[in-house]
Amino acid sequence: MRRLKRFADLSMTLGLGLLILAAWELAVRVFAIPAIIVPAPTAVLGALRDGILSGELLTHLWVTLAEVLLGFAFGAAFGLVCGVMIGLFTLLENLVYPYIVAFQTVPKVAIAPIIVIWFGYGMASKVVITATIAFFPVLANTIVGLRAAPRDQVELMVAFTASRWQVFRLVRWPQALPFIFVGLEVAMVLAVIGAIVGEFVGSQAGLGYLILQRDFNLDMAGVFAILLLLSALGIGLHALMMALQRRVVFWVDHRGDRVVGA
């Protein structure tokens, strides 16, 4: 029954996508919209096919994917560690958190050129930019999750002479995991944006670099093909994170966000 429902949901999603593409194609043909403004979906799919067959898109895709995954890994790890420390120690929140918020409010597009100057035009600068964007969602959700532990459970553990580590491992950490994975999902999607922003500022390879090239050549079908590929990349990485969440946080009913057995 569950598989049938998933199949029905997937069919409706794909049907909606096909309907949008058909309406897009029809609008371009009926209103004779120039390809330099909005290319037809058939032209976009043709450019995507040609780019994949030539190997150009795949070559740049691997570069961007590596930047996304490395930046996400560093940013998420640092955000998780800082979130745990701030969530457990109020003094650290008072000392450090205001500066973290201040840094987060600075537009990453504004500091991206500085990071490129510091770390060069290679992959390192893109990884740093991506990490700075992926950092905050994990940090904020980790703090919220650790403080969402029921007070009565914490007090019960303390009453049974549990150590701070035991309270963290048995109560606070399991309670925080669903929140942390929400932060990881958001960070994974934002990591794709971070890598492209870095490539826009200065790069020698990657899908963002390829977008700038095709923009310069007025190849709008090629640009839309890359955007389609980036969308597929984001959906795939988000689905991977959701699958990991279902395996790790197995006690939560993700369809209704209810604890199993509650």
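Everything numeric here is computed off the predicted structure, so don't read it as measured data. C-alpha atoms forming the largest set that superposes within 1.5 Å between two forms make up the rigid core. Numbering follows the first chain given and starts at 1. First, how it differs from the form predicted together with the partner chain.
Core-superposed comparison between the two forms: the Cα of Ala243 travels less than 2 Å.
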Given for the second form:
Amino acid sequence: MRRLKRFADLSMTLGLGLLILAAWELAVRVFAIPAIIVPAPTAVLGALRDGILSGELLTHLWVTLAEVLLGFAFGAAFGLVCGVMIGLFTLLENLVYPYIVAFQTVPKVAIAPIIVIWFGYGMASKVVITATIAFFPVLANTIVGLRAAPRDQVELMVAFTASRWQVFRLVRWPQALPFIFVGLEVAMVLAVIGAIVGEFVGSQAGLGYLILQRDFNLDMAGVFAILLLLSALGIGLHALMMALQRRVVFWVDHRGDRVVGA
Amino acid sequence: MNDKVPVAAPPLIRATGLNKTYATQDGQQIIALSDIDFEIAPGSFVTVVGPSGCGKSTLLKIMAGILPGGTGTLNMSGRPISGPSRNVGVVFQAPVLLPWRTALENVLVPIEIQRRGRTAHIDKARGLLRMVGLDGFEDKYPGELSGGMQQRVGIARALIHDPDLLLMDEPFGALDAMTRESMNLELLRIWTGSGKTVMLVTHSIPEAVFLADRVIVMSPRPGRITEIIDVDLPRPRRLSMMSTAPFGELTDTIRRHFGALGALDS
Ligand SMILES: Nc1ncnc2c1ncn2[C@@H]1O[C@H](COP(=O)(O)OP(=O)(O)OP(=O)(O)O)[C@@H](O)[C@H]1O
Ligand SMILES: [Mg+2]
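Given the form predicted alone above, I would also like to look at the protein as it appears in the form predicted together with the partner chain.
After this comes the whole thing, all chains and molecules, with the earlier chain placed first.
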């Protein structure tokens, strides 16, 4: 029953997408819109196929993917460590959190040129930019998560003579995990943006670099093909995070029976 | 120091003039406990009854050493209670299980905290779960158990480290009458001859009388003790005693205190 409904939902979503694509294709042909303004979907697919077969798209995709994953890993790890420290020691929160928020309010795009000057045109600067963007959502969610443990649970552990560290390990950390995963999910999506922004500012490789190059050559279909690839990359990474989340925070109800009326 | 008190054994717990006030969010003071005096003899079974909000849970949490007491003294074995003790087992009003641990792993939590050897206690944990009627549910997660089943896991958890003092806050509140009676008998069976001291909070007057050597009767706002009743029904207690005249007299005495309130189950 539910399977059937999911299938119906899926085919409706896909159907809508195809309809829009068809209308787009038709409009481009009927009104003879030049390809340097809006390329037809078939032209985009063609560019995507050519790019993949020639290996050009994939070479740049690997560069961007490496930047995204490295930046995400560094940013998330640093956010997690800082979040745990701040979550555990209230004193630290009063001390450094205002500075962290102040840093966060500076748009990362604005400091990207500085970072490129400091770390060069290679991959390092992109990794740093991506890491600074991925850092904050993980940090903020870790702090909130560590405070989310129900008072009852903490009290019960303490009643059985748990130490501060044991309360952290047995209750606070597991209770924080669902929040941390929300942070990781956001960070992952932002990491892709971070890498592209970094490549826009100054680079020698990567999908962002390729976009600028094709844009310069007025190869619109080629640019759209990259956008398609980027969105596939984002969806893939996001799905990976969700799968990981379902495994780690298995006790949070993802599937289960729906609440009637909710 | 208590030479003047003519009792055989010194009390395990002694509260004198205990008070507790909470400060609420809007800056008000709520008096939860006022001038509480009682003693609990080692090895005895004491129950506490009183209408909702009279401070029963507050008293229990102070005794468990997780809530600071206000003015007055509360001693355990002659020394003030300054924190939680390894020799105490607690059951809260809510089951409070860790949702990422199975029933068995939840029962083992005190063992892990107190480093008593997890593997050595697994069989005991299984035995306790069987005792509370959860045979076959060892590997289920709390989300897959009913409220009453969760509460029973909590009871098993309070017993796993073989504590000398059991503090139980309405442990059978979520159970149906039948399961409740069998759990009462089971608890008495564990307690008899174990030397354990039990303090159990309940809303049910018959349950309070059935289990106890002594019933502490409390009145609401500010929570104070109105009467301490000695229950001299013979042991072992049997369910059939509940319909006898002495039992009825005791429950009537307690019920009279709450006549107008109607806050308790019958
Ligand atoms: N953390 C708290 N902060 C402020 N007031 C509290 C707090 N906990 C309890 N109180 C107040 O203290 C009083 C006693 O609460 P307590 O939970 O001890 O009652 P109880 O006898 O256990 O009630 P019940 O039978 O409904 O469980 C209540 O009036 C309650 O409003
Ligand atoms: Mg209570």
